[in-house]
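Next up: a single chain in structure tokens, the form predicted on its own.
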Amino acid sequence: MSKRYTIGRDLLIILAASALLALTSTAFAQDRGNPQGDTPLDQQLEAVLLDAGFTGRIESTLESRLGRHVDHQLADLGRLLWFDTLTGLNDDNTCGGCHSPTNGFGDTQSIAIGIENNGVVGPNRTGPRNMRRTPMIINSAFYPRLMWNSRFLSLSGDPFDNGAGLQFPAPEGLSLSSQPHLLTAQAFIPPTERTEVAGFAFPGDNDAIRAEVLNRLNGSPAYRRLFGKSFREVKDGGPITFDMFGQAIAEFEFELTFANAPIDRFARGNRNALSDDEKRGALLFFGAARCVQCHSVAGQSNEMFSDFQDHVIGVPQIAPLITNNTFDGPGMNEDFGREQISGDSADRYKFRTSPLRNIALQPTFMHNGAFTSLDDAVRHHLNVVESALTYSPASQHLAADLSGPQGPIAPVLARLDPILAAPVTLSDMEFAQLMAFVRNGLLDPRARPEILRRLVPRAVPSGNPVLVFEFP
């Protein structure tokens, strides 16, 4: 089978999948209430969601906020770039190596493995680790802040609005503010990250790295043909630019919007979308369990179940035995979080609140994957001090290279966010109900790995080998 035919078939698959998603999205207009009438439980949850500002319609606002339709042809180009090692100067990793469709386009590891990996994406991935767990990309079109230390953000609080500027660490600063969306600007950064894909052999600064990536793309007849389909300048003989690269990557990420979970369908009137236990769990989430205080849905949260602010939540500190990064603290086994960006010691150990949509797809939790059980991660929030002081890497079955001596926990707990200072007591039944909501009520079934696996191309335009993905 020719490479051209293989890629063409992949394009047909992705377009068919896009059409299927478009048909699915009609559910936003078709949900109906329970013909038997709302129960008191339904009425109670409806009132809570209304008070919280939750509509269940955030996905349907994507194109209106973009001001255009998603370009499926450009998105498919972004998909091929996503999985092609050509764009990583170390020639061994891609976006997909850390943001994997096996796990909601998030990490397969507790702490990410970037360059010098074994070409496997899944539980058996090996290599030097980075500093944190790779966050999920799904629904990131609605995130006003990106990354665990909030180092990429829209100053307007709206990722679709660049009017106040798009802030990045030096050397980029505000220089990417002309990009139309935060994700388009963010796409300029990963190719320059030494431990993620760039490696340490290539000399030069970020601009030099990006120039070399463009040299590779412009030197590929296959990529020039593909970019020429979406950009007239390339078709007419002009060069592929990094603006084009960023647009393609972002367009693919726009297609990875999966925010039609049972809670959304309930909010739109389908009272049968949630089980009674999930409804009671939702009431706990928005009420007695106090989850919504940080995992909020209103305003700039864009119904993503995160306030997108930075908090100290008492996460146990773990560090890998072999890493390409430099950890903080005298023992080089700490992560100072937001302080690394702000330079303010008051921000030490602060990390951005994790959005909770589709969280059941993750194999690990917290910024460093210290917890491998969703139940244990939630229990930690309910009683942070007890959880942190009794934490054991062995109990979480962490990988051997993450199971060594822990970093100090006392200074972390000394800065604990007051929101989490008082324990929350739930009965076993209440905890089970809360977990039913978090695990099932927030999961869009379209994001399951058996669906997303079709997005992995059989071949990529460069002809480089595609990484091996370990799907369940």
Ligand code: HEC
Contents of the next structure:
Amino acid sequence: MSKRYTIGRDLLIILAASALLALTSTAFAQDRGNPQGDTPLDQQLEAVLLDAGFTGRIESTLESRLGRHVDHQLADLGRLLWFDTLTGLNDDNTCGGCHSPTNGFGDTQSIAIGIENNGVVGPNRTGPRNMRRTPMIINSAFYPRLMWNSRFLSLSGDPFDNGAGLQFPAPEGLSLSSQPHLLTAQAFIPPTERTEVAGFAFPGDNDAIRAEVLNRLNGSPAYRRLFGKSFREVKDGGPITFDMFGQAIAEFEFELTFANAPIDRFARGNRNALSDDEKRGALLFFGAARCVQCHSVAGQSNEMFSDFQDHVIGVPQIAPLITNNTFDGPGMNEDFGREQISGDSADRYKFRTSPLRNIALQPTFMHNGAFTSLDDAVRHHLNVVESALTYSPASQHLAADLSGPQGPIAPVLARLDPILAAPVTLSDMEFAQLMAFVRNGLLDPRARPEILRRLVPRAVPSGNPVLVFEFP
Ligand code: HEC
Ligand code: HEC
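Based on the form predicted on its own presented above, generate the structure block for the form predicted in complex with this ligand.
After this comes the whole thing, all chains and molecules, with the earlier chain placed first.
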């Protein structure tokens, strides 16, 4: 059996590669990179990063905050589950169908396609649309609030600390609070989502769906053996539980921590990690372009380039022609965002500030993928009103089935966050520098698709067909 899916080997290669990268960057950390010492540009950026609370060392806090080493055997079981449609009761989707290694374990689409898909993960994926774009999973171990409207959160403000409770909307509420990490708790949710993986045929509530998923896992000798390697109770004949499923999934997510980007290496002392243009772009990001006011790096943001708060930034409201979700508003072509959770109309159209690490890996941007060009997504922030009023799905080459009647933009702009109210003017050169920083300065090379593709198993324990990934 173990010949058919290579447990651990690919993961080991990645780990060895990561260790090597870590070694080289420590070596670099000694070497200030510039024989004449820091240039004025270096000194300026160093001061700005210090002031913003950025250390470039967040990745190294993972294991101390977990209070243990990452368990590679358990993570590898999580990896197999990630790619196996067995736990999707509709038999045609799994985490990897939306959180794809082709794109930093994020979406290949503007708006996710869940059940009734064509088995392809990439530009040629088809099927009815859900409501929002799938965020990238890499580095999500550090997110204190999850989802586009922050509806899953650790009340302590720290995803590693469940002490104040882990909050989810009804029916789960605070019932998942004993899970050790916000991601372990989160893993209880996707299998129950009918439009994502569960389908509409199976009767019953979330607990009934979870019980059925466990029936499937416990009915699989291959999974019983794999869970038995990590959980003594299973080895001794006891059942696989949902806690175990959640732990395996979260462990895989912990392993997907790729937060050693050029900006981190610069902050740790390697002055050659960024080009001069990227350094000037970083100064704009942390200064005149005011990005850091929301894409923040201090304190509970865990250096993820997000304040994990919700804001209205005037994103055009695109709508799919065929959807299995229910959109908001009289035309059923709007997304009310945070208001769906708070019930407060002052929160209408608010979405969580996107963490920006590794953003260059995404094919589309914003909660609904309204932009397919990273330049345009950033430019939108510089002059929101102009961008929103001149927007058209055609100009972004959106998929044909995303050209449903657009939701109204006037009520969105009426609620625009005051920080973005006045446009910012950048010269072409400044804009290019800002983009060089956003694109390269935040990208950890270990998250590139040519490396992540090694995580796709050739076969999965259930024997179900593996989804077809369209790598570039
Ligand atoms: C149908 C596509 C789809 C599938 C399948 C899917 N997800 Fe997601 N996932 C999404 C979307 C879309 C969101 C954001 C939803 C929202 O904010 O309303 C999301 C959000 C998340 C987040 C929060 C990320 C963040 O930045 O806050 C995590 C963690 C996550 N999913 C894990 C999983 C796991 C684990 C599985 C499998 C057990 C899974 N997902 C299956 C589409 C999917
Ligand atoms: C007022 C707060 C705020 C400011 C200031 C701000 N952003 Fe954003 N940004 C957001 C929010 C909120 C989102 C997600 C909006 C959505 O999807 O509806 C976002 C989304 C993005 C995205 C798309 C990310 C993704 O996952 O799709 C990029 C890129 C981005 N911002 C870059 C920048 C840059 C660069 C600047 C400075 C020029 C900036 N932002 C300034 C709040 C802000």
